[in-house]
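Single chain ahead, written as structure tokens, the form predicted on its own.
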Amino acid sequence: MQSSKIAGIGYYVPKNIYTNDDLSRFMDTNDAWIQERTGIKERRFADRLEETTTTMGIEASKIALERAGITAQDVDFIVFATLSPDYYFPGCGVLLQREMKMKEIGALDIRNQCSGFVYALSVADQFIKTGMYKNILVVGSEKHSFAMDFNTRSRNVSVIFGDGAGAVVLQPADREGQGILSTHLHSDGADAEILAMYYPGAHANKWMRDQPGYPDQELGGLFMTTEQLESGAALPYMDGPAVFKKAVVKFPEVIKEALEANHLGPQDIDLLVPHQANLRISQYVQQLLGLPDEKVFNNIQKYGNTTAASVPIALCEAWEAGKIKEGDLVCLAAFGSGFTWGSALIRW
């Protein structure tokens, strides 16, 4: 069966950065408590009139594109992975599609968080091996800070979060032992609620009986009160405790998963790029790995958590910085809301 490579890479983060210190300026926040709890020391934030979740994407779809050496006419299907689409629907799949000028070709929207981009690798590679499709974008963007609540309440959510977009371009290998060796895919739906958004949702509603200044008439209830937006009912709510407990269980389980199926051990790994969360995570899994510093890639210190667009991210920093060369084993591994968790295992 055929096996896929990735022949193109590309990645785009907004020029707007914002430091810890400039957040403490609309929360009781500061540098040392954000560093402490999450590595971060800054993140960008995409312009709130002129850049989307799609924009973002198309800007690192057309250096991937170029360093493949293919034009968008010869993309022959896209996977688009986000949690901050530019409509509730469509999705952005076709959005890029149409702004690309492609062919009227299949769109597919990834929902998985912050493991999308593995899992929407994972479903490219499957329709490389089939032989279905030769060359297929895969994208990974988010636009958070639209929907970030940048007050002192949601501050363990809103420090954490910034913007921006990778993306591969995915072709059949050229020779035997090259590229995706195997994905990884697993969920958990058992604590959905800890990580989650819960408006807008045909769920929210139930949920929301519970919270204060819900209407007892029932055409309000369809609706969101004054009395709910201000409780903060439409944001996104996290457990940060709780989730960090489930990472540290599931990230190393899924990569030695990965080399497990193909008879390889942590010490033959080359480089690892793990979803850029929280950068107490990483180095906790780095350590069980007995990985040295030189073998973890992360940027979350530049980046924060970009959710489906910071493995691409990172992966295209590392390749772009020369540490990752021909014949190197690459490790993806993401961890993330749902519970979703995946890993791919890769020779460059």
Contents of the next structure:
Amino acid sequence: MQSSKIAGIGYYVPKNIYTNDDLSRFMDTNDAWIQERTGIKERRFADRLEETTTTMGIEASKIALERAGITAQDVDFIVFATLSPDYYFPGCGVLLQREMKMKEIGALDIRNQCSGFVYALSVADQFIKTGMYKNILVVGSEKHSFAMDFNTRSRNVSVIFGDGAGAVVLQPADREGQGILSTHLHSDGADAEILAMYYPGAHANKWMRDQPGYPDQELGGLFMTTEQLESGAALPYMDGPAVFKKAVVKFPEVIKEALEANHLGPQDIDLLVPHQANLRISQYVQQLLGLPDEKVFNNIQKYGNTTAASVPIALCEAWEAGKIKEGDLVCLAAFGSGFTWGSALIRW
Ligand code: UT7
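Could the form predicted in complex with oxa(dethia)-CoA (UT7) be given as well, to go with the form predicted on its own?
Starting with the chain above, the whole complex follows.
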């Protein structure tokens, strides 16, 4: 079956840099705590009015298309991963299609949070394998800053996340053994609520009925009440330590699964590009796999956790820095809300 290769890659990060000290102007936090627990030194935040998840995705896409040597009109399918879309619906895929003046091609939106890009890549890979499409644009983009609460009550969440976008063009590989060797995707919804944003949502469960201001009426009113909005119920929620514990198990598990499926071992990896959730998670995974520093790429220090954008931004920076050469074995891995997690093994 025809495998797929990354023919072009690009990323975009907003120019506004917020250091840890900058955040301490808004909430009770400090540089030492953030660096020690997460490794993050600074992050980028999009322009509040001018930039959106889609516009950042477009900037990254333009670079990926140029490097692939194709134009927007050559793209025959879009897969767009984000948890922070411009609109509740429709998704960013069609907005990108419109703004980039693409043909009336299919546009698919992926809602898989931190593992969104790995899921998106896997979906695109299947379309190339079956021969259905030849030029697929895969985008991961996030504008977290619009929905975060820059107050002490949300400090465990708001110091971690940043904005940005990454994109790749997937095309049929040129030769046998090149490109995406395999992808492995997983989910376990048992703990869906411990890293989540509940509103707006259609969940009329008991938990929601107990919230202050829940409207006592026959129809409607499930969206969000003013009281819920004011109480902070519409903000992202994360039980950080619980997510951390699960992540350090699932990251190595899904990397080993990918290696075993290809009859390879950790020593064969030339570069591991893990989702940038927390430097401590990456370091733990690195240690467990016995990989030296030069075989693991981290850039969370500069950008924080950019969720669906983190893997393509890191992959692109690593490639631009000359850390990926033809024939290298590159492993992508991600874990996040859902929980969902996955890996992709690529022969560059
Ligand atoms: O990519 C999506 C997946 N997400 C993740 O993978 C996140 C995984 N989890 C984590 O990265 C870590 O759990 C965090 C970085 C979120 C938190 O680090 P932690 O070492 O697990 O800290 P904690 O939540 O157990 O909090 C320890 C203390 C608490 O104070 P007390 O109760 O000990 O007095 C928090 O209130 O640190 C406090 N704290 C803060 N202090 C200063 C929480 N956030 C902050 C903050 N600044 N920003």
